[in-house]
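The data below hold one chain only, encoded as structure tokens and taken in the form predicted alone.
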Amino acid sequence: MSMEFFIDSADIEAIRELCDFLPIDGVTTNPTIITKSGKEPEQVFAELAEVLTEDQKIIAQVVSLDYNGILAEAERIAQIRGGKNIVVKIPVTREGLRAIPAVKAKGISVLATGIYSPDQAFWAAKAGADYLAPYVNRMCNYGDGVGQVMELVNTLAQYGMDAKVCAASFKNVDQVHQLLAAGVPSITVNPDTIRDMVGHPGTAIAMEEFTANWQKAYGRTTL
């Protein structure tokens, strides 16, 4: 199973951004996200879908609460960029945790998100879940939310699930260091703390140092 790293963001100039340098594997949004991009939903996905190859995955959440309305908006998120590799989020209520199964008979991927324990990422594992979003830094704040995601990676491959655990909502690189580290086998972080983890100030002094020496000696910044 091979590792995978999404954007979390509607922020499209991010997104272009990050995929123009980094092997984004897609992008993951959710209803706050997408209003914070001041945009329609329609047009967010329909720039997604331009900026993202078809094989990016594009994630995007229902916003209805209840069976039926999952299973419509499921079924109207499924289309976009004519279904290839759309994921769709469901949260691990009562009425998302019955919809899930529904949901994937349609041949429709799933990503069960709003996950705060491990017993709640276990029921929709054996919903049928494609992923599980455990919401790192809010898990922190009941306990260890770390230890409990990687907890959570443990049991699925002790009951042999195929549900793949996708980290969600962090706070600072060292949450998604220490996840790297352990083996999370996907996560989705926001633009900024992507370009933390990509960026330290060690390199760049490094490589003026470089290029400095490289000019007194030769007169050019060039090989």
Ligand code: E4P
Contents of the next structure:
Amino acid sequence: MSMEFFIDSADIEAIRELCDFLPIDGVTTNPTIITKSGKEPEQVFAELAEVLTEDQKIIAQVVSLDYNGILAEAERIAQIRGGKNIVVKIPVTREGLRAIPAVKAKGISVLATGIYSPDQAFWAAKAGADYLAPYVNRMCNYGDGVGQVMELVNTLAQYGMDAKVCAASFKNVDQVHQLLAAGVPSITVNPDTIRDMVGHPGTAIAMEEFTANWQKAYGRTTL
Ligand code: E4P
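Beyond the form predicted alone, can we have the form predicted in complex with the ligand?
Zooming out: every chain and molecule, the one shown earlier first.
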């Protein structure tokens, strides 16, 4: 199973910008992220389908919280882009946990979301979720969010459970760094934090130094 890196956003321009130079594996959204786009959800899904290739996953969340509503919305989401590489996010509430096996039985991939503890994640894995999204930064409000997610990865490995942790909710590069260093199998990160991961002022300074020295020696800025 390969490591996957998703963008946590519905900002189409940011997604286009990042996909242009980084091997991004897809996009995750949630209801709040969709509202922030200022667009209708159908338009956001259509634009995501346009800006992403079919190999890049679109991971979108149900809004209804009752079992029947979750099932109906999961089927709607699964129709985006003809169902190619679509994953439906379902919250780890009682209704959500009951819905996960039913949605899976329809052949739809599921990401269990709204996870604040390894124990909720364990039950979502047992219910058959493909991905588990612990909210790392939000978990940090209650304790060692990063440590608990690392523990979850180990628990799943010990039981040979197939569910893949998709670490979510990040506020800074250090949180992302710690989970990547611990070998988290997938992760979803907002555009600003991804930009901060890539850009370092030291790199720009080094390149300026090389160019200046080359210019001084050879009177040009190319090889
Ligand atoms: C991911 O799937 C979640 O929707 C998201 O990462 C939550 O992030 P937040 O804590 O920044 O809202």
